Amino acid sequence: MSVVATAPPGQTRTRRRQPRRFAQAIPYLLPAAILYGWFLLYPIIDSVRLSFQEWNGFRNSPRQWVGLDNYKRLFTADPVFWKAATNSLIWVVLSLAVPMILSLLLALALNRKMRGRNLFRSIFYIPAVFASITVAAMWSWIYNPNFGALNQTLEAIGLGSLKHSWLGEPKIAFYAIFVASIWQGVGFNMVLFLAGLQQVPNDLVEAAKIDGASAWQRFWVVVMPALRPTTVVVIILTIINSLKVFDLIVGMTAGGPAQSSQVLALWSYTQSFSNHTFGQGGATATVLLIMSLCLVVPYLAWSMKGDEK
């Protein structure tokens, strides 16, 4: 005698309704899907296709299919590409280390009850509202070697020997720009972590405190697991924003001096619109896309696997 397992009547009705609900949602999703495809997916596909062609960007000039020649020139005859790729990866690593830790520390500090807490939250978040090109202009004035606030302050406190041409020295310029990015971006991640901290059950924290857990143990065992979804979002956004950093570098050094602050996003733009080699610019953009997918997709898959467990 065999027993056939059947789904409950309510579950069967729910499964039947799902395709119907999706069909009803299509008219509402279609306009957004069309805009998404036209303004995002199509440019990506066209950029990848352009990476296999040679084109100077002028309308009357034909596109010539060259296969993998653009990639060969990029990897073998373009020394700036390797400098830009290295800088992009360094930017990602530094962004995952310094601003994320600062954001989490600020969120933990400003999540406590204290006088002026909302004021401090606003102060740290305000730089995230500014346009990147505005931040670039502000920090260019701060870094000015003659009358900038940084060198003037060092001189006033007796540390004049530390004065530099912050954006004019190849060994310093890239990291000087990164400091400006920390100032701009730490507030946004802080707000995300603050939102995550609101979801941490106070009962668990109090129970751990009653059991004699130290502050570090409560943070690592109770708070961090609850912050996992927020941390995943912050890391993914940080990787994506780091790889596509553009405005700050354009506004502060334009990739100089001597290409020392060049990154892949800016180099792709320079090849396309300044050098009029849109094929190599598309190849650079395609490499940047592949790097983004190689960094984001494995981490996202790993984090989802952890959630399933």
Contents of the next structure:
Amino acid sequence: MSVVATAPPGQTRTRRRQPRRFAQAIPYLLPAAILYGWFLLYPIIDSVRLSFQEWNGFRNSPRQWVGLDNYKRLFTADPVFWKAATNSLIWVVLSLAVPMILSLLLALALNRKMRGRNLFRSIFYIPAVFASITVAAMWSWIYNPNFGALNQTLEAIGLGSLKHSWLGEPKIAFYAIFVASIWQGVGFNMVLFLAGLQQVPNDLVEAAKIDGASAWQRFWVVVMPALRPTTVVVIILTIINSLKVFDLIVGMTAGGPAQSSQVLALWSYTQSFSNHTFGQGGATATVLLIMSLCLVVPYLAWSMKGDEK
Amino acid sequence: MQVKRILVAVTALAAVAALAGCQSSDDGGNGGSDATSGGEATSGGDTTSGDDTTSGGDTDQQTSGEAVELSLWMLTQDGSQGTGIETIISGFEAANPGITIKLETRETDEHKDAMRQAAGTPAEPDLYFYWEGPGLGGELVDQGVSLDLTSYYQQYGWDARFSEAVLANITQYGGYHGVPWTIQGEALYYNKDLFAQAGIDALPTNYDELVAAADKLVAAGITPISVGGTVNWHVMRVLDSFIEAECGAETGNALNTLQASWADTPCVTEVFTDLKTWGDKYFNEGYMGIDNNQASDLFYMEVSAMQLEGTWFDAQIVDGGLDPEKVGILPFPTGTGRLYGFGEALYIGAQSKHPDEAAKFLDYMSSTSTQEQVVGIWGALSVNKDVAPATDNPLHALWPPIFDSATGLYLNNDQNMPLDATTEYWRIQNSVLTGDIAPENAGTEFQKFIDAR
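For the form predicted in complex with the partner chain instead of the form predicted alone, what are the coordinates?
Now the complete complex, all chains and molecules, led by this one.
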């Protein structure tokens, strides 16, 4: 007796329908796909192509193929590239360490029932709605060495010896900008974590409490695993936003003093649109793209694997 | 859960992609330099010329009766500048029926980008504003964007309308490129009261006396000079003047145009040593952390005694609330006789289909009668040598004798040097100030970059 495997009738019908449904979907997908391809994929490919060429930005100037020269120059003769790359990585690490933890703590604090909870949530979130260039202008004034609120406050409370030219000293400027970015960025992550906390089943927390779990154990064993999807999103967004940090630095130091607060995104822009060395700018952007993929893709793969388990 | 994972993945990859793609987009932003190009001497001179004029003449357009629209690309013109350009355009159109001007304005960086994008294509404007000097205006001339106006200079007799020094900016590339739009001098604006308070009885006439004056100001508890370091070009003005003072005009020119070696020219070390000294002793506290506007506040509030600015500062002093009668203008005492400054011009695009009409507009714009209507709006002085300075600000009157006594102009280096070299020049300048590069190594470091270009 032979056994013939047959799919259930309903399933066969569904499979037959799929190509037809796909064909039906194409006209709806096509406009978005064309726009995506034109405005996103094409510039990426062109940017990578540009990194192997020399071009001064004039439309009537030919782009000259120079092979790996731009990369060679970037890695061996560019006096700013390594500083910018190091700063970009430091920014990523600091962003993952400081504002993320702060935003989680704030979310935990403001997830409790307490008076004025919504007011505090709004207060902490408000900086996130400001344009970065506005934040840069505000903090530039706060850091003003002569009239700025920070130095004035330090002076007033007897800590005048701690006064600095916050944006004017190469060893401090980069971190001074980072403080402004914390102020701006914490609120957004806090909202994401708050949304995640709403999804944590209260029953589980209560059960753990009854079982005698301490506050830390409840957080670590019950809340954090439930927050995993939110944490993945926050980490990925943090990494990406850190790598493309641009406007805060432009507005506060423009990469200075002496390129000490330079980062890759801004350096790529500077090479392309200020120096008009588009090949160099393209090479820097390509390095940044590779760095981003190297940081994001493994983490994404790892976290998705974790979800499957 | 599956959908959530896919969403996360798509979000992340799209964001990474956007990050890479942003290199190819132009989202505006910073712009390095504010001021720009440069010029050559200005001297007043005799006032013959001036075919005062405008319309007239029978052009192809008028005989054929076809309407002609000329495109004019400029920087954004706000306030009185907006009114001023409107005055010129409407006056021209009234005097030349059948020719209209379509004005397009952009911010500095966007204007530069637009010119690059349009270069050599039909999109090139009939007329465009640009700075003078090899680094900016000269680059467009090299690219064939600007039309050589030699025949129009002969036709309209423009040579007689401008001083020799102003014209030197136009002829520096060979032929005639552009018609002068502004001429900007830059000098030390000083606070007379603070100078008196510090016991400075006579204005410095050479570099050593300037240093002595700065010492007196420091001794009196006054900040000698205010600069804003976050915009590199503000400190650059002082550095440029040190080059002129320590190296002289000829060597200075050779260095600034990258013709001489920065590593082997002895005066370079002195230049950067001066810069470091001024940074440590005479600049305002925390200068590297503020911009030019914040530096200007120190001058307006009479905290600092000097600021190196250009003719546009006349109006800004009034806007900043400082009585202009309290202020004097002192050319940086470099000892060469040259004045720091630059010029700007209106050029005819090489692709223009209506160069005759465009030339007619330039003739109208630079004529005595038109310039008398708009003098003081873009600079204290008119480029037309027959036009008296504006009288609405007492500081304007101080400029003509300064220009008259100058033997020439030395340019801002962000107009002299190619753009990438300027960025590196600023890095070296700031690194010397912050102590990251020793003054004696600065020239070698810069030359290394130049050699690797």
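Values in this document were obtained by computation on a predicted structure and should not be read as measured data. Positions refer to the first chain, counted from 1. Definition used throughout: the rigid core is the maximal C-alpha set that superposes within 1.5 Å between two forms.
Once you line up the core between these two forms, the Cα of Ala25 ends up 2 Å or more from where it was.
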